[in-house]
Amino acid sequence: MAHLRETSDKALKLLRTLPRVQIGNLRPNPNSKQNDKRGRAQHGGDKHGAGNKGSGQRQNFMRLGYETGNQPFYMRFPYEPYYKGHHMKRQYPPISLLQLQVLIDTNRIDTSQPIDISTLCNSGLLKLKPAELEYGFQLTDDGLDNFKAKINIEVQHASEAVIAAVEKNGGVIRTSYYDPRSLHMLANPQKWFQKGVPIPSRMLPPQDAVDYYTNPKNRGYLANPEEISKERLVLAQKYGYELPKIENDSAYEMLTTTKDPRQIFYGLEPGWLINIVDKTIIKRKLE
């Protein structure tokens, strides 16, 4: 108590030889006003910063690349043959194990389900844009050991890592095709529902791609099921693990669930018409 009323009259005392607060004396704070005037500078502010005269000064927005005259940046070397093509190549955003193993987590992916490129949209957090050259997912390694999921998943790309670590788990993973009419069924089934166009058929891959989708080491969906089944057993001795049995599993059903390859969405056919409004599909007759 002592200090306390030693504290107190130390700063009774000095409030004794301060000032009094006084218009006078009152003063803002350091650095709290800024000067809004703007400088001088070369032009004394009549350029407005635009510069002097020529077509940068004025509203004439330049398309990209024009240098007002000059030899443009991209024609003054060479060209370069590693270029060519470049901007018709496709795309193919990734999505990582870790992201996937999050969203089934979090309940906004249905592993009960084989997974496709609606289900990843349809997530609310991936999102295709085919008109921007995306083709589909690849599936990357990143959060490997932490995959824990057993999925039937199709992706467009994925790498021999990645396909070992779903087939670890007992899943299946494929990866196939979709040309860019499909992509944007996929992306938002329901705006091509509301259309009332009958469902089309999926278009075979390009012949650059031919390869790749018809390999059973990428799974691909053109692949013969058989060589399939070695590449599985051939993947697990190299990996180091045993590989589970698909057959003796209570999902089995699911895990083996697949899309013909003319086929675009699980479970509806191609030519069948979606009547939202009704909640009806109409079926395409057979001759």
Second form
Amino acid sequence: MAHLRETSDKALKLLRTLPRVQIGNLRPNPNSKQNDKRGRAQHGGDKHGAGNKGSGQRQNFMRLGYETGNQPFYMRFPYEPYYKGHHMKRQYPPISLLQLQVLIDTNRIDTSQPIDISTLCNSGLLKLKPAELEYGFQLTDDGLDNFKAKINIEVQHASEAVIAAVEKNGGVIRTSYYDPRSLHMLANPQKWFQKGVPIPSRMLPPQDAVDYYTNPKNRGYLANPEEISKERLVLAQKYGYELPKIENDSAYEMLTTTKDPRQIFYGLEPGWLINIVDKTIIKRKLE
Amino acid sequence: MNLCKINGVTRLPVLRSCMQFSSAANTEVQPYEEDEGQENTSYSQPVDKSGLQPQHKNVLLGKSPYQEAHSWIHLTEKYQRQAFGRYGAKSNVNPKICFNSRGETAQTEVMQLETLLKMLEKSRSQKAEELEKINAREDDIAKKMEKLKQWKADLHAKIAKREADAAAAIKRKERLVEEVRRHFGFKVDTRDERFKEMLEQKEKEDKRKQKEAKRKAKEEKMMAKLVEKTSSS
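Return one more block: the form predicted together with the partner chain, after the form predicted on its own shown previously.
Entire complex below, previous chain first.
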């Protein structure tokens, strides 16, 4: 930023020598004064700004954009794929850590239970639209410095700083993938259970998402747990906080609750038929 | 003002209200007694004035709308599963319908397992390929960079040689012209015929001399080589 300092020094030097600001020293704001040029009298009349002879005076101009024969700029590019494939890209609507903290503080979310898409949607304040290619929530770093909740949260994307913030407070964060059908189930579980179909198993991520969810740095649900714990330590060292010991925590069991990669709901396995009215679970007989 | 007619007995509520607010309210008003027998029979059956169809009433009461199938839709798997989902056991649907046949479910799950390993392998190989490409290009460039010095020298030498040859040719021409001029004197023009003939002669002589000189240089080289060989052996 050396050049900025030089210009400011220059400006200060100038100020010392310039005269006092007066009306006579000022210039009007750009585009505030319009040129009162009439097409009559000495300055506006005679050739009316069109010069002498030539195509200019005869108003026979080339069409706009014409570059005297070579391929003009506006014809050089037959196709610019600005939005190619945008309709098929996965979207992850954001939740800031600030929002999350507020939800927790106002008792909209119960921190004594693991948090996932269902929890967030059931709070009533957040909505997921899987039909609009929203593949889950991403946790953003807005409000990262004031985040003070100890939670077991499962989102679909989180940056390194966010992961650090959650783990610093003794929490657990995981990123997991849900296929569109699972997302519909999680976004509105009641509606789905009314279909009377047994819970299906979750699908694996597509090719381009496999790398993200198998990476321990992202706390992916398909990553090796040992490597995840290593990365926890690495992150603690990077961001400069002491790694809290989850083993000694009273809520250890809750914090270490994870879903199987094929599981959609906590505590419910694929293949079970849930009935909300009767509050029953019907399982297939093992033969 | 409602005049309620119940089994022929008419009420006059207006009179009552008047009595309520009249100044002379000290007088006791006799309670309005109806025949008890008639009362029981009139209120025993609750009359459903809702105008709802039976299926809608069932839904309101939390029951499955149709207890018997009224349409082919009620016999479909999808409908019956939904009925079970919404109304539970009350829907009289056997939950067996809700489950798929065993074969179908097993197939899909096995397929997915295979693809995870394949996907990981594919991503790994893709990355390796890209890296290889980059490395190959870098190696290629490194090799070329080694030769760069030599190429530069070669290019300079080539240019220098070309220039030298051109200069030498000009010099030679000048020399020959000078010799011819010396012979003829400055009166004769360079483009004159005689001049040209002399020039040709001189050029030939010069060429012969140069050839001889080259041959001699070659011979000397060969001799030097032979001497070296004999001395070394």
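Only the largest set of C-alpha atoms that superpose within 1.5 Å between the two forms is called the rigid core. Here the structure is a predicted model, which is why all the values come from computation and not from measurement. Numbering follows the first chain given and starts at 1.
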| query | finding |
| --- | --- |
| Did Asp260 shift 2 Å or more between these two forms, C-alpha, core superposed | no |
